[in-house]
Every structure is written in structure tokens, then in C-alpha cells.
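Next comes just one chain, in C-alpha cells: the form predicted alone.
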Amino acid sequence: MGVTAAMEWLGSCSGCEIAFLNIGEDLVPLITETLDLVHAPLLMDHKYFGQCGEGVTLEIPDAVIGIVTGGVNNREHLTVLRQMRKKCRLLIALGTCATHGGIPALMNGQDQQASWQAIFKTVSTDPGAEIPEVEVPPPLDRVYACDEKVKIDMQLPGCPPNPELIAELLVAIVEGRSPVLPGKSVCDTCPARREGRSVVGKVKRFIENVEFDPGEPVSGMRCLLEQGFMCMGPVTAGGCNGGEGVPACISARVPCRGCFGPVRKNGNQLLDMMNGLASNGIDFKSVVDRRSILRFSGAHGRLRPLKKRVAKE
């Protein structure tokens, strides 16, 4: 028998259940002699109170391993939330969602009303479509990480995480060692020819074409932040290709989006840039909307709607 291990999704896509599934092959004797799954939303059916809806309040079987994916948006993620803390020995944030707000916290640099208000009751809606009330889990403030409503044992992000580097974690736990994770940045893994300087000193929209040889191999490539990108490689934790061969966007030529949220504990991939554009020679005033910057981490406060400005008289 494995390790008791239950899974839960809050505020997500189902993106991060999809590379669970896809460990492939060695998921099997994952999930049949390495883990002993109580509760799995993704796997199984087990009911919040019970199978015939017999129970009275929200319970989730006691779990060594908990692993939880998405944010905090409204009261229901809460109470999941709180009670896979309860129930659970050690607590694993899954994905950027659960990490770092990921896409769905891009709602924290809105007026939360406003956003109800042009979701729900736009011209192209129903007439008198109301914004929701009945038998839905009241909104929060603003979406939250799972890190800033309970104490989280360990994270692992990703837009989605990496398949193998899930399997490693969760090995590594039942083995009673630790886990080998990407430490560094997309730009340390990335083997783009680097010559130290921006070739135009200003930020380019990624509706020019990435200047490439499609015979090279990556490496004979220019670095895109050098070619004026906005490339956020320096700033965002790698672990998309699993820790080994070139990061997945730059391997398509793409510029990194920053979907693993930043290197560094308690980060901040939008100051982080500002500076990684600077070192390079380009001007951070050509970023045409530097919010965006925090479209994979904006829980911890780091989204926030702008004050309107009053007009002068």
C-alpha cells in the first residue's frame, strides 16, 4: 500500500490534472504502488459530504500528501482550501494558479465590480442578465495564492508544471529525500547566442518575426531579449523542459511568457524586468503595457487597480 495522497482543484483550467495525467506511462506505479489516493477530483468520484449527500459539513479524508492546484478566488476554494490543510500532513501548491495567481489573478488589476458588471451584463448577454447571486460561492476581494490563506509545505509552479518534475516530487517525498528541481532561471537553461547588448534598445511587439536560421539549432540564434523581445527568460524560474534541453517557448522561437512565475522567493517579475531590460541596453519605457508583465503572478499584492485619475479642472 502507498502513501495516503489526496488532490483538489480550486480556481484553475484543469491545466495541471492534464500533466498529472500525462507522467505517462510511469503513472501507473505511481498512483498504484507509490501513492494511495483517498481523493482525487480528477481520478475519482468522492463526494464533498458524502455519496448520497448524506453529510452535513465538507470533509476530505486525512491524506499524508495533500496537492492542491489553482488560486483562491471566492468562499468555497477557501473552505476546500482549509480543510486539505486540516486533513493533510504536508501541503503542495501545484501550478502558478496555486503559486502565484497565474492568468486568473490578471482580475486583481481590475475594479472587481466593474469586471462583474462587463462579465455579465454586457449588450451582447440576454436581456436582464443579473450579475450572479443564488447557489454560487461568494467572489472574494481579490484572487489569492494558496501560500497567503494557509502554510504551504512545498511548490511547485508551472503554466502547466512540467510532467516529470511532478512525478520527482512526489517520489522524492515517499522516498524520503529531496526532490531535484530547477533552481535557476529560463535564461540559464537557454542556449541562445548572447552578445551582451540589445541590437534596437527598444522593446519590439511579437508581430515581427524572430530573426533565426530554421537549419540552426537554437543556439545559433540571437538571444531574443538582445533582439528586442520582451523575453522574460531572466526573470522566471525554469522547468518547462524538465530541467534538461532548451526551455519549451524558446524551443518554438517564442519569447518566455513567464508562466513559472519568478526565480526568486517573493519576486518581482515586473521590477525584475525593468532592470533585466536596462542591463541590456533597452529603454523600459517602450513596454507598451508593463502590468502585463505580471500576467502569471499577481496574487501577494503585486496586482492592484489603478487609482482613476481625477481630471483638472
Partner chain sequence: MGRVLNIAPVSRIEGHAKIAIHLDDDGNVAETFLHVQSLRGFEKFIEGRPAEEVPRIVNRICGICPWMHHLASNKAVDGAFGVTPTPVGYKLREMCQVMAHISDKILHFFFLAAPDFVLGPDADYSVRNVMGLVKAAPELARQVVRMRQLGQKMLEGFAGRAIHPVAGVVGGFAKPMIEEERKELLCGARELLDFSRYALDFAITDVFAKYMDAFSDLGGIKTGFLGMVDREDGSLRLYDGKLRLMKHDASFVDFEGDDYTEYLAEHVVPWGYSKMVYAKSWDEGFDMTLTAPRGIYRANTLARINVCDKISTPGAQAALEEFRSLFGRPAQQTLLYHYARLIELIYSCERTIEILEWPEITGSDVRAKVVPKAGRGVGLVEAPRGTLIHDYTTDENGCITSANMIVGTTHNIAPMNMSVKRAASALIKNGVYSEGILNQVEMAVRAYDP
Contents of the next structure:
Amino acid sequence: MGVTAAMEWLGSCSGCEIAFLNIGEDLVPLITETLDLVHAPLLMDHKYFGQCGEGVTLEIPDAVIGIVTGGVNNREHLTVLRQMRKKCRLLIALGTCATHGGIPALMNGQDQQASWQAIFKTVSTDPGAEIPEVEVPPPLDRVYACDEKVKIDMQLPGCPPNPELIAELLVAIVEGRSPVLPGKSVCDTCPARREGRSVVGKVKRFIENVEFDPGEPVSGMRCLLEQGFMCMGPVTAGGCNGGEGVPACISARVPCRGCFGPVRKNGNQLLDMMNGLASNGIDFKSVVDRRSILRFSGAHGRLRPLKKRVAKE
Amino acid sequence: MDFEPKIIVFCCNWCSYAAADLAGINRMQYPHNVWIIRLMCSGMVHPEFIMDALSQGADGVMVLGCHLGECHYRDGNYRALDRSDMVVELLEDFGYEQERFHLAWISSQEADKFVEVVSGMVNRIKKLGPAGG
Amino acid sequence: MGRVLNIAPVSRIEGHAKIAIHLDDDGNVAETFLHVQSLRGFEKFIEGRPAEEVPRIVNRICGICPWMHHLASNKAVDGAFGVTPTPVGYKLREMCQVMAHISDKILHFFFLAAPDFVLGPDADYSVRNVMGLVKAAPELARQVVRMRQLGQKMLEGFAGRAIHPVAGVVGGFAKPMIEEERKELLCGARELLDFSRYALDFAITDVFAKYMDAFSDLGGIKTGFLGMVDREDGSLRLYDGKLRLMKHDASFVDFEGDDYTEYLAEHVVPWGYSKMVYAKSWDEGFDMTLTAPRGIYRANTLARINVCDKISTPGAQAALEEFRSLFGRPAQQTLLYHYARLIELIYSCERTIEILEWPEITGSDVRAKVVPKAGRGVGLVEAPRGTLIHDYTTDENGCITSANMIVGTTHNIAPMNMSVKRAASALIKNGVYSEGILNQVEMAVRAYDP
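What would the structure be for the form predicted together with its partner chain, rather than the form predicted alone?
Expanding to the full complex; the earlier chain stays at the top.
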């Protein structure tokens, strides 16, 4: 019998779960021998309130390993997360939503109440609609990363996380050793050719393709930042390539947007990126919509609604 | 209850910290809302220090250095000046009013200016209200 | 007032929902609800962002069909900026989209739905899942895992990422295909086509033959259908075409995606975050009553198979003909969603091969010139879960000023609620229910692949 494991998704898109399934052929022994799944809504039918739905309190079975994906957006997520913490000996936050807020934390940058009201007043919505409030979990004041609410033992970011790293993490835990996870930035793992300073004083929007020879590997292509594209490689944790090989987006010849969150756990991608651009002689004011540099790491109070300018006396 | 702000003040060892010290020796009065952190140079204040202070409960942050041209390390305060433009610009991105940051130059003898600058900051932040609110 | 059974979470589906079954004093079903539990607010937080960045943000709406959101969004931004993608860019996008359908369908049918059929709906929950499938049918399970992985790896190898893609860009595609990539993809696509034929045969003999009669009525309801068809010949299309809204009597209207607000509208209920899309153009309002529903239509596989006149690829067309001869048009049985899904699986493989065999696919002109500007664009694709609509307006800098989205699943929220009620009322009598019975109620939801 394998080591018991429970999986839960909070405010997630299920991309992390698909990444888990993308482990591929090793998945079969992983979920049938190495691990013994006791709770995982995507894959199996264990229910919160008993199998016949008669219970009143939410129950998740005891497990050695707990995996949570998604950020904490509403009361139900909070209840589920606390229950997972209570029942799992080792709790893993999987994916950037769980570790840094992820895309849904973009909501932290604006007035949530006003936004929700507007969502129920779009062109195609019947007039007079109100925000649903019956039997649906009420939202929290903002989107939280898991470690803001409970103690998290291990983190593996990524949007989505790399399947090989997920497998490495789980197998390492079962074998009782430290997992081998990358600690470098995307830039450090990127083979694109760097020639020195950028040729331009400004960054451009990604409305034209980068310059490259399709027949050549990425190592023949000039660094995208040096080509004048905003690429967040310097301020983003590596790992999207599984530790070796070309970073995922770069291999599609598209600049990085920071989906693994900051290199250091508490790093600030926006601040570091601006600092980096400024120190390379690039005008940081040329970045359109700077705040979206925090699109993957807006929890931990990083993204807040804009304050109105105080009128000058 | 009246709002009592918490202001973090980064002072350089050679000028502004000495000025604060002198203000104390002279028994000059200044608001108790000020928390001083001594660094060797105003040029050492990474923007992250400022954002971290604000995100962890400070209501305002000041960087006080030597007058331009008088830096103990020749150009540390020029770096602080360059950076302050960016900090002011970025404060709004992080959801803070620009007024929550202030940069000033104070020599080791200007105890009165130190008192004036920090008192002014405390008053401004009192009007602005808490950073987290 | 009797008791309430809370089936939470609804499992082996691709989202967050719970079913509440309210029983009356005699233990019969009084009311049922499918509560959708999650709301994140994508429509609002893309406002102000440069439109060309949005396709890389909205793909995070769904990790199972990120390609669909990515491409619908790209099409909407194309429209807002007034750009027409180059022919090669268009085809590369379409190829990625149909390839994404392949893995998705394998995932849904074999990983999520098949355990009910192979192990039986009444099997214990600890084995009624993909892990149980591995033990009960190891050869099949291994094959399924391998085929799904092949589809994902093909996408990843060519486009950099399978989940949350970035290679579709405003004006076309980020990189051209080289000859070696084409050969490799073609090889994989042929293997997948073989598997898809096997999958349909397997389902017909081992699943539908066994369960179709027993479950012919599971969650059965009578509704209209919505799906995309080719502008010229009315054949099945997934990436681009006009929309067809069919009534249950098989009469239909065709319209362009740009005009969607004239035909569709969204109803809001206080007990679920998901809006419910209904046919506004029928002028009969919205009503989920089982006996006399109003404005209710369904989307997703069965709908597409019902509305299309034909399918342009041979294997899928043959399967469609057989399907129609057995079940007519439109077919209404909810369980037929699975059948239709496997026909689409064949189409997706055949279409991928067709595109890869197009001689110009390795052309280098993959992206048209893009100038950000003010405008409005509506982007549509057929996602595995139904018609996906992204509607953006931009300002003169090409930043989003407003956005409206109708996500595939929302078309089926109302019909799913009806199917749940139908299934629960038929199965739960006089307070008698069991885990197996409640699982059958969930099966009615699972067929829709929400």
C-alpha cells in the first residue's frame, strides 16, 4: 500500500491537476503504488459530507501528504484549507495560485465589490441581476496565498508547475529525502544569446514576433530583453523546463511573463524588474501596465486597489 | 481614538543620524511616531525596504541622507535620489499614495531641520490616514 | 420540510460545484440545485491591460481548456485591432485547437467518465476511479495514459506549452512550423487517429451496448442546441464558423458571433455564481421547469453533432451517419454526450492530419502586422464544453476598456440543473437512496463534462 495522499483545489483552474496528470507513464505507478489517494475531487468520489451527503461538517480523511492547489478566495476555500492542514501531516502548496496568489489575485488590484457588481451587469446579462448570495460561499476581502492562512510545509510554484518536478517532489517525500528542485531564475536556465547591453532604451509591446531563425535552436536567438521585449526572465523562478532545457515560453519564442513567481520566496517581481530595467539603462516608464508584472504574485499584500491621488494644496 | 501613524526613517550614519542624535542631546521635542533605522548610507536603501516597511504596517517611510556633494561615500545620496523617482512612481502601483515616501538631506548639525522634516511628515501622514486602510 | 442531501464536491468533473437534493417529508425529491461555487472575476481584472497580453491571462480561466480561451481571446483582439491573421497563422492556431480537443476528450471519457461504466456506477468509491480502472483493465489504462500524454507532448513540443499556452498571438502565431516538426506531429496524429477509432469501437461495444438502455433516461430532457458550423456547407467546425441555434424540433437559425447578444442572454439565479445562458431570440423567456422548459438549449459535443449538417472528414462522417441512423436529429439523450464526444475525437485527429498535410503549413509568414487601436472584437471558438465567446472593447492605446465572456460550461448550467432534477426524481423514491444512486445523479452531470 502506498503513502496516503489527499488532493484539494481551492480557487484554481485545475491546470495544476492536469500538470499532475501530465506526469505521463510514471503517473500510473505513482497513483496506484507510490501513493494511496484518499481524497481528490478531480479523480475520485470521496465526499465532504459522507458518501450520501447526510453529514453536516466537512470531513477529509487523514493523509500523510496533502496537496492543495489554488489560492484562497472564499469562505469555503478557507474551510477546506484548514481541514487539509488538520488532516495532513505534510502540506504542499502546488502551483503559483497557492504559493503567490496567481492570476486570480489580479482582483486584489481593484475594488472587489464594484467588480463583482459589474460582472452581473454585462451587456448579455438580464437586467436587474444581483450578486448571488444563497448557498454560495461568500468571498474573502481579497485573494490569499495558502501560506497566509495556514502553515505550509513545502511549496512548488508554476502556472502550471512542471510535471517532472511534481513527480520529483512526491517521490522524494515518499523516499524520505530532500527533493531536487531548481533554485535559479528563468534567465539562468535560458540558452538565448546575450551580447551585453540592450540595443534600445525602451521596452516594446509584444505586437511583433521576436527575431529568430526557425531552423536554429533557441541558443541561436538573441536574448529577448536585449531585443527590446519586456521579458521577466530575470525576476522569475526557473523550473518551467523541468530544470534543464529551454524555458517553456522562450521555446515558443515568446517572452516570459513570470508564471513561477519571484526567484526568492519573498521577492517582489515588479520592484525587481523595474530595478533591473533601470540599471540596464532602459526607461522603466516605457512599460505599459506595469502592475501586471505582479499578475502571478499579487497575494501577500503586493497588489492593492489603486489609491486616488491626494489633491495638492 | 486619534490615528497615531508609524513612520520608518532610514538615516545615514554620517549626517542625518548624527542630526537626530543631536536633536536628542539638545532635548528638542519631536513626535514619538518616528522609528529610526540607522544605515551607513542613504544609497543603501533598496526600494524593497520601503515597500516591505509599508506592507508590514508602516504608514510612511523617510530616507534622510547627507546633502548632495557631501556623501561620505562620494555619490551614495545621488543613487538614493535616482531611486526615489522610481519609488514615488511605483508607490501608486502598489496601492499607496505618493505622499507616504519622503526623501530629504540633513547635515549632522541640522538638528532643527531634522525635527522640522519629521514633524511635517507625521502631520501629513496623520491627514492621509493609515496605509493599510 | 424533509432533509437535504449535499453531494459535495461533485467529483470527476473539471470544476467546483455541489448538488443539493431537497427531500420532502415522504422522502421524495422536492427540489434540486446544482450550485456553482466559484467566481473569480476575469472580465473585470483584464480591464486596462494591453489587449495583446490578455490571451496569456485569460487562458488561466480553465486549466483543462486553456487553448480555447487563449485562441478565442486572440480572435477577439484581432477583431478589436482590425487585423486578419495570415493564412499560415490561422491554420497553426486551428491545428493547436483541434489537438487540444484530442487530449481533453481522452481525459474526460477515460479518466473521468469511464470508471462509472467499466467498474459500474454502484462500485465502491475507493475503486470507482481511474486508479480502479488501472487495476481492472491495466492494458487499456496504460494505453489511455500514453495516448493522452502523446497529445499533450505534441502540443508542448511544437508550441512550448500544453497547459496555459502562449504561442497564439494577435495577428497569428509566434513561430512557424519546420519540416521536422511537421513530420513528427503527423506521425503522432496518425497514432492518435488509430486510437480514436479504437476508442469509439470500445465505447460502442463495451459501454453503450451495456448501459444505453439502462440509462437511456438518465437525466434525459428535451432542449434546443447551439454549436458552430461551417459558413458555406454547414459542416462541423471547432475553430471558426457561424453559430447555429437549433430548436428541439430541428428548426434552426444561423448567425455570426458578432451578433451573439441578439440571440443569447444570461439569466442569474441567487443560488449559484454561474450565469445561465438561454436563447433570448426565441422570445419565450427563461424557465427550467422539466415539463415546459423555456429558452433552454444545450451546447458541447452532443449539440455540435446535432446542429451540423455533416462532418468534413471521412471517419467522423461515417460515425455521424451511424449515430444519426440510431438516434435521429436532434438526439436528446444526455448519455449520448459521450458518444458524440468520441465522434468529435475522430474528427479532431482527422482534422489535425488534414492541416498538417496542407502544403503551405511550414510557411514563414505566421503573423500579420499589428497596430494597437480602439475597436471591438468578438472571438469565438468551440471549446470542449461548448461555445466560448470573448467580447472585448479597446481604447486608442489598444488597452481593454470592457470585456464580456460567455464560457462554454455556462450554456449547460440550466440543462444540467434540469438533468439533475430529472435523474434524482426518477431514482430517489420514498426516502430510499444509496451511494450508487447518488453517483448516478452525478453521472448525469458528468456526461456534460462541465
